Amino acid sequence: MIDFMLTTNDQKILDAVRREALVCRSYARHYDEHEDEFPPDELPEAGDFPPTMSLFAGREPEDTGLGVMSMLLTAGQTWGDYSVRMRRGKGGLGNAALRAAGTPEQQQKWGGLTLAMAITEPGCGSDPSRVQMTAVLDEATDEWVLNGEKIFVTTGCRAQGVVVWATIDKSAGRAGIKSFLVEKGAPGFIVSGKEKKLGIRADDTAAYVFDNCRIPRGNLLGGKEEIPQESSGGFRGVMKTFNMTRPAVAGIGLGIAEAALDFTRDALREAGIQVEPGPGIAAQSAAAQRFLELEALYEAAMLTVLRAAWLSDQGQPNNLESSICKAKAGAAVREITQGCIELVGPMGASREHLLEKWFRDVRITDIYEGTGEIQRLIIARNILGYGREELK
């Protein structure tokens, strides 16, 4: 039976993360308004807080599984701020792909680097199967030659390398798409700049250009001989990466949404509006009723995230549940933050407070790791048994 009740050990860890998050929040506005600056890898206050992983010592069998705890920790961190961390850990989305599909040799060589993941292109956004960037094998030099552009690469400036998607055969569609490990500094690999964005401004999102970029044949994710269509470094293999990163993205947005709810609850209380679950619509104000609806939406979305993570903890498939929680949270966090702004009025749009920033920051939750529309297509294919052509 699924049980998301937290133990004493669980709660201690989450309480510690919230204390850190409040410190991070104090830096949030600065880095939002100075997006040319990168938040430090470690805040000056870091010495006052033990590393989060050290808090996991002495875990008991009845404590919550690491998959579920990781989602709660993610939400706890972004309750403080999306971009600012007490300590910025190494690793990016590309590291998740490396762990999912890399050979032991590749994991040993590349595992210590921070790796971004480059999928999106100027003409290819929501459908990664339409990747146009090419990889051509030069048999004479035993190298892959990469050509193309990538945009909106998360952690693209800070990353030391990237897992980049490219096609070795455009006529093969998805089957022709492979993933390649490329280190910064490779000839022909150009970081063309940091993107300016609506939200998460302090996060470094980059654009890449690959101009006859040559990399060793062994940099094909999964190994140099893994060319067959169903290789681990192919489309299907690397897509499995998203089964845990999609719940994490949902958790990121829900952490921000919870911060918005907390702010709004306090604002309503100061205005003399009591929010109490239980009384019917006629027994409380419209503002209180609307707030309770937003709070219920948050809780429903968080339960979908925890279920997807719980399935992973149990070693069970969670492809469908990962898409469900990503779609649910992506829509929920936008409604929650907008609803909070509507409830508090002009205060919600003021830069004196972080609510307007949270409204901007959560927008990304419904975009990256596959848009809400794409998640709904995945859900339809899983539940209704529709094929790709039927859903066009």
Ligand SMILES: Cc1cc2nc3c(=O)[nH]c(=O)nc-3n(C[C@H](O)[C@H](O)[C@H](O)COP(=O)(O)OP(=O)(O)OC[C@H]3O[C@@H](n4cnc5c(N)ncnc54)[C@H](O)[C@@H]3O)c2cc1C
Second form
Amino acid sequence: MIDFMLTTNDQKILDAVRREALVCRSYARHYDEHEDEFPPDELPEAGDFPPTMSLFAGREPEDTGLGVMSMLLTAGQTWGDYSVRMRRGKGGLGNAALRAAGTPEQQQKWGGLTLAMAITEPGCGSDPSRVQMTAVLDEATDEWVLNGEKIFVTTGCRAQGVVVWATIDKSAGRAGIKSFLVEKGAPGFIVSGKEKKLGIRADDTAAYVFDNCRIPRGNLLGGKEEIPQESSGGFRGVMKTFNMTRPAVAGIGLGIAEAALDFTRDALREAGIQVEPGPGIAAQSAAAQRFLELEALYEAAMLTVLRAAWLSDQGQPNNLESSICKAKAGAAVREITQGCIELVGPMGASREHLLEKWFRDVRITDIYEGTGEIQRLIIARNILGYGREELK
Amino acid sequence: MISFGPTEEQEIVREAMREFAHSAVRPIARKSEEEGLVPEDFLEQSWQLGLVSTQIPEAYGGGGEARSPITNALVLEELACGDAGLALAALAPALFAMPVVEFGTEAQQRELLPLFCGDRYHAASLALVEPGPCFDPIGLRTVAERKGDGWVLSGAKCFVPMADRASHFLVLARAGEGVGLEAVQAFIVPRDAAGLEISEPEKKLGLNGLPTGSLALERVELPAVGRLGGDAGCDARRLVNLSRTALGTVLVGLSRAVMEYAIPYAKDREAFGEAIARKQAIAFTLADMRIEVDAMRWLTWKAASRLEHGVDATREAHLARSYCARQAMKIADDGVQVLGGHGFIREHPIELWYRNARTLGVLEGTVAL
Ligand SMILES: Cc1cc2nc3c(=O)[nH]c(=O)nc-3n(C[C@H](O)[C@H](O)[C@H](O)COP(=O)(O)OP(=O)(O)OC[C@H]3O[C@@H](n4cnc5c(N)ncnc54)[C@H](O)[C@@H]3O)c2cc1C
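For comparison with the form predicted alone, produce the structure of the form predicted in complex with the named molecule.
So here's everything in the complex, that chain up top.
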């Protein structure tokens, strides 16, 4: 049945998330201005709030699926702040990769760690098949020896380990790329820097150097050391990680965009501008119309995210839809936050309010986890029935 | 529960409509548009699908199925993907009959609904849009004044679907002092009402497969029962929201038609030694069409879902309709560009969809200034 109404149970959870998110928001400016500090793992107020997962007790069959709920929940959290959480969970991007590519034993062993994900290198971002970092097996010690550099690693400083992509055979192209789990403290694994950024400053973004870094042979995720015949077999496996992280990233951006819209709506109302669809086109101000346009954009993008998550809840493939929602949300949040500042005016650019921060924070949405252009590439190949070589 | 899954029954209906659009709608779209006529046998054929009668209560000869704005959205998208004008021609009677099902008094239902349960297409229509710039349903200028027990209607309507043959019009008019849609009521005006003048079919930029006409209402006197719902009246806001949502869905269908035409064309057409689809400027344009067709559809579904639950959908219907109007125009515009000069030639349907997108966008008023 096609339905877009939240149940009472759904609403209860989302309301609780928003209440928490407002607490987090009160710390937002501080960590934006103190980029060197890390937000605590648990805010002092956390004790007064039930853990999020406990809200999921007593779900009924008519309640919304977990994938869809987790998108709404994610957006609800970032509506408060991008990086400050009531309680910092264990999940990093690398955890998603471990779930997608790790053997059951590996998942068991490392699932409890916060794991970052390091694909990007100074010389390659959009085209991860060009990864230069190498992994060479030392049969004598049963170890992999890693050499190379990684940049832009989200939570790379705080993470307890990282999933890195490295090639075991450069001549094999993308088929030679494997993912490895490296725990902090491995010999030769150096956190070499921390970036200063436009936004999402409370989120640390690290640079790594691997200098003859040695890790156990069993740290190859999935355990398959051979290079698959079919040219992209293994690569496709690791790319699967993105089918749920892309919608999540889209949801994260949209939560921030919604905060910007809420702020702008209040500001317009205070100025006596009615922003409900209602007074009739001739009576509506240009500001109100522009605002409604941005609201529609938000809704449209959010629904594409929910669609991708819903497919995943149904156990259906959502590769195309993940890229659709990422592309849609990436562009939407840019236009929304840029438009909100325009509507609010000078106060929108003032650091007295968070709108200017949201405008900065949200800009990453269209870049990481594949830029908007890369998502369009994926979508276009899909609808045109083209392979990588036919459209690049 | 948030869910994007049609029921099995809805899937079957959707499949049937897709097939009908492919075999019976698209092939005649160009001819009917050029001639400004909707073929009689198309109307009869579409009537056999039971689009209108199934949702009329059994007591009046209908199928007795619950009215579902969502099922209607699925049906409209498919038919409009065949041709928007013909889709609206086939469904115009529903614009009249469904409000009667929803708000009519028992007497009104008894009198009117059996008309739509026969074997032949029966035309009736909704008269909402008015001439004059920046039309918006909220600022109706057609008024209904009390006269004794009855009503007197004065004003003008345009773009009334199937006006050339409708037996009845549901005329929306301001009936009282309140502001906005609260003051709007619907009136059942028979074709032969004294003071009602119906124009020749209008000549339009697009959508010529759907005959439309203007109505001049010159002190049209109606008895008390002339008001839909009698003393209780009707919820005009809901009527407008249903109409907006439906229009949004038509725009989804039209946009999908453009996309599904442009994709194989771009793969086939070569320039500079390769298919134009292999150039990012074209490929990304097509990707954007794909993204937006999805986004538009979910917006209309969300509005339809709220309407199905009987909760207020003013915001959702407004957003869906205005978003769809903007995006459909962009998609049709891009469609012309993907075909280049060939997009400008009437041998391809793209130029027709381009005109239709612009016409549909204002069919129910101005979206944005
Ligand atoms: C704050 C932050 C956090 C990040 N977190 C992580 C992380 O945790 N792990 C990780 O591995 N990476 C991470 N990244 C890296 C991020 O994924 C890359 O920056 C991104 O994929 C783009 O790569 P690039 O910066 O090298 O840009 P480039 O690849 O150099 O791209 C530059 C421009 O060219 C365009 N372009 C490239 N190829 C094409 C093409 N084929 N067609 C059309 N246009 C094209 C791009 O869209 C872009 O606009 C992070 C980045 C930032 C800024």
